[in-house]
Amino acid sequence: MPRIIIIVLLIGSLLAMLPPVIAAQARSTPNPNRPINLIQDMDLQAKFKAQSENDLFADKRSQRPQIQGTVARNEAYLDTHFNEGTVDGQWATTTPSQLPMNMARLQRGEERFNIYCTPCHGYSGAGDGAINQRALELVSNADGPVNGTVWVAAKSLHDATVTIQPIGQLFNTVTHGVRNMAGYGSQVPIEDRWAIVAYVRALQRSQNASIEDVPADKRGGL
């Protein structure tokens, strides 16, 4: 093959490699310049940024306040039994009708309880969780507050002051917290909060049940 042809082929091969190399370099290197928009696709549509002015309105605010009385979709919260644990202004004594009680719900409540509640309250609900025990140990071995704080022992869920509470009040505690306990309304969905409360009731029943609470055909001759 003539030498000139070999040189042309080599040069052509090198030139053919330039586009993918340039493309790879462009994709891997940040560019402070705005991208070239051959097709706009609403990239450069007119808009107002947060806290900017808008002369169209008398108050000059581009962000319009919500119309009084409006709520987000599915957030009307008209069912106070389901959303707040209250019925006619009183703590509910039953679970909401849309959450029928069954073994699957209790098992879900046990799972959520073990995740969110056992660190302080313990698996049995006696207030002997790992965090609670460790905190009490640190406080008892210190001459004063540890790192400027004190620890309030986790409440036993079998304490008389808890067992007498209506189920709606327990739901409110899980949702909003009580005393030093933080609420879980922002972390746990409503259905799971009710499941946790149902499981707490089952725990309380397991520690304070009598033989009369067991159906006759399940007592096994006791």
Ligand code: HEC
Given for the second form:
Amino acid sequence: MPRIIIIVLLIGSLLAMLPPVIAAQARSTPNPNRPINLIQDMDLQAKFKAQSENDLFADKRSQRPQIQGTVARNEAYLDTHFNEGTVDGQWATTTPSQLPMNMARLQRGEERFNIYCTPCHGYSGAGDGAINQRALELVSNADGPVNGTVWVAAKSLHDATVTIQPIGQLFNTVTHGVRNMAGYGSQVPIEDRWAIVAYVRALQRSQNASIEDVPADKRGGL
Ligand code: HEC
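What about the form predicted together with the named molecule, after the form predicted alone?
The next block holds the full complex; its first chain is the one shown before.
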């Protein structure tokens, strides 16, 4: 092979290494310029980034607060019985008609109650859930408030002040909370909240039942 060809091949292969070396160097060096976008898609567009200023509004916030009275689609709260547990401004005494009461719904309520309520109120609703027991243990071992706070025990759902409450009021408690108890409106869907309070009613009845409440064939000879 003539020497000249060998020299050309050698120089050629050395030159061929230059582009990848330049590319590798460029990739590892920060560059303040915008990237060159051959295919633009939606990379470059007029927009406001989070927390940036917008001179269009007097308060200059680009993230706009919710407009008062906005109602999300399908969430018009016109049916107060269903949504708030009230009828004509009074606590509803029945479950809403669109949720017929049956065994499946009560069992759903039992399942949801066991998930959301038993940690504090206990499986029977007596207020003796695991969290309650643990808190009482901590409080009884301490000389004063624990971490600067005191424990308000979860109420027994068989307390007369609860059993006399209309079911709409129970629904309101589950939805919005009451005094020291937080609401579950944002976690538990409406239908499940109704199922839960229906189950609470069943629990209350179970703790104050007479033999007449038990179907004759299930009384076991009593
Ligand atoms: C984190 C603990 C906790 C959980 C979980 C909890 N509760 Fe409570 N609940 C409380 C406490 C504490 C009170 C008493 C509040 C007070 O008196 O300040 C209470 C009170 C109540 C009352 C009585 C309201 C009244 O008018 O006196 C009802 C009814 C009730 N809870 C139902 C429920 C239901 C149903 C659930 C499940 C969806 C639930 N709670 C989940 C802690 C809890």
